[in-house]
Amino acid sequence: MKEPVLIIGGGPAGMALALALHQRGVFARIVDSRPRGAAKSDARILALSHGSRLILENLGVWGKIPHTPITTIHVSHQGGLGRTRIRAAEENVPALGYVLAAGDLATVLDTALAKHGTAFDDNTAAPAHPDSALIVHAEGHIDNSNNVADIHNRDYGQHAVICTARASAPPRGVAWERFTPAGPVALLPCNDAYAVVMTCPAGESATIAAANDSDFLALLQSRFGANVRLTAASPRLVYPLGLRLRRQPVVGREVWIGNAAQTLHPVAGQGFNLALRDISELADALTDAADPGDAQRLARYAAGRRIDRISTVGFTDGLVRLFSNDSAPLRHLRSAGLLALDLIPAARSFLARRMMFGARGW
């Protein structure tokens, strides 16, 4: 008899799916090549939307995850006058999003799975020919060894330098997104400090990350502007940035989710939010399924996710390319666009709901 669902990858995406399936009475087993608990040391900072909070609340884990709310998002661009502010109060939500450590999310999900007795085979390679009704790939990266033609790649020529930084005043729930010709800079409220994501040309990232704190803060301040006065920074980490997209996230009895399906630029923080929407709808699609790998059921899931997935990828990719170009006409266009957002509440609300709930926010 085939095992119902095999999840390859025990990171946050794989564990969230296993927990969602458990809630719906669908048996799942996780296989991970790493030791169990490896994801708890993940140093990344995640910005989760209000919609993602609702998904994690439904999984029963949200209240256990340390987090900092984002009540205002301030968007601007270097060299232009336009800027806009998006506020949670205008959307009647407690917060637009939340900043949390990926390692904390992994810890809470792992604890919940252990409580429910979910099968978790760590230090175990994925079987070459698994005897499962459905295989879900959640490895945290795109493996193109089997079908290179199905993978779309775009190298932005950028790296992200990440750290935490302290300022002369506490964040008070404000997230800052500043677009510059060298790439976006984000300051996200994280406890009483900021989580910093500074995009830079790939060839400069190692030098920037290794700079002494004084020089690094001077560079960060010059790119970010004067709205926040930065006073201290933690050691820096570097991550390469690009777009990698698996065009077909469902093939036969296999499904790809999270970074195994698409890896996005961190601008607008959409990556894991998209993954959680995929996970929630996949779990719904498998509820009461006699055969989780049924072709028609999986085809309906794929069709239902297509618009949100493609529009989120396009939105993120478009932002990177639009705001990384320093041509004069585009500078004026960006200024006009940000000014229009600030002056037209309906447009601002459209963008806010799109970021919180994906395509369904429309």
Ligand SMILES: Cc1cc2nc3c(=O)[nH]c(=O)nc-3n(C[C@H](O)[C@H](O)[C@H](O)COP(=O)(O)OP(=O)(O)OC[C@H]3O[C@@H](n4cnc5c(N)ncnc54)[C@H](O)[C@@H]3O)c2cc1C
Contents of the next structure:
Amino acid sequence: MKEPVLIIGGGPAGMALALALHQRGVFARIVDSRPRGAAKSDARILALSHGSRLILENLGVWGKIPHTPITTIHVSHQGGLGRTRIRAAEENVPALGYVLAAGDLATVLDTALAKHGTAFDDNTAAPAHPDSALIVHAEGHIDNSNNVADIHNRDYGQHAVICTARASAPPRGVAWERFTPAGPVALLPCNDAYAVVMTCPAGESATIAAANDSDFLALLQSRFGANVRLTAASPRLVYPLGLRLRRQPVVGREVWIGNAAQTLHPVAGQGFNLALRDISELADALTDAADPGDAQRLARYAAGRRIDRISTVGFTDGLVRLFSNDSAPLRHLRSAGLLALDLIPAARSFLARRMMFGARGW
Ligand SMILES: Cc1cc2nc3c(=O)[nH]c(=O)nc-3n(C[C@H](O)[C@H](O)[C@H](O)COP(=O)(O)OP(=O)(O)OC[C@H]3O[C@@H](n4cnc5c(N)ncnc54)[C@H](O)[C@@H]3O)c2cc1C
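Could you switch over to the form predicted in complex with the ligand, since the one displayed so far is the form predicted alone?
All chains and molecules follow, beginning with the one already shown.
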């Protein structure tokens, strides 16, 4: 008999899906080319939405992940008027989102899988011809060596430099997103410090990351502005950025999830949030399936995810292209947009709910 589900990739997306399937009584096996536990040293800091919290609560892991609530998001842009603040209290939620370490998330997911005895073959490459009813790709990247026509690819020419930074005052739940012509800068509250994601032109990232702490802080402060006074920074890491979208997340008995389905710019912190919504709906679609690779179920899953995927990718891509640009007309448009958001509570609420729940937010 065929093995029900093979998940290729034991990063956070693959592990979360395995957990969701276990809860629904569907057997899944993970294979990962790295040693088990490698994902625990992922240095990225993630902002997860209120909707993602609910999904992780259903998986029984939320309470074990250390996290910092975001109660206010402050959005502004360099060189123009207009700024807006989105507040959790206005949206009647305890927090707009939560900041956590990708490594902590991986640790908690791995522990839960180990407790359930989920099969996890580490140091194992994907089999060439798996004999599984359903193969889920969660390899964390999009390989366009075959079927190039199905992959939408945009290179923004930007890299992210990430680190943590201390400031003269603790963050108190405020997340800052500042758009600059060189790319967006985000400061996320993380315990009593900030997690920094500074986007910069690709050709400058290595020099910026290698700069000494005081030169780096001076550059970060000049990009970010005077709202927060930064006093210290940890060593920097660089991540290349771009948009890669696999238009068809289902082909035959294969499904792509997480970064293997879409790799997004981190500007709006949507990548793993979108992955969790895919995972939750895929697990629902496979509940009680005699054959997890059943074409009709998978087609329904793909159709059900279409609007959320396309709109989340479009929203993120639009933000990067609208804000990473110094043309005067676009600067005025940005100012007008931020002012309008600030003045119109319904528009703010629309944006907040979109960030929290994806396309179903309205
Ligand atoms: C700077 C930055 C900031 C971000 N901030 C946010 C944020 O605030 N909010 C948010 O929601 N998202 C954010 N993201 C996105 C988020 O990090 C990703 O969506 C998430 O980590 C993807 O998880 P994954 O499991 O799909 O991939 P990965 O974590 O890459 O895991 C893939 C796994 O597959 C394994 N693998 C690879 N190839 C094979 C193979 N051939 N055979 C077997 N195994 C294989 C790897 O060893 C790895 O364990 C950010 C990304 C970046 C770069």
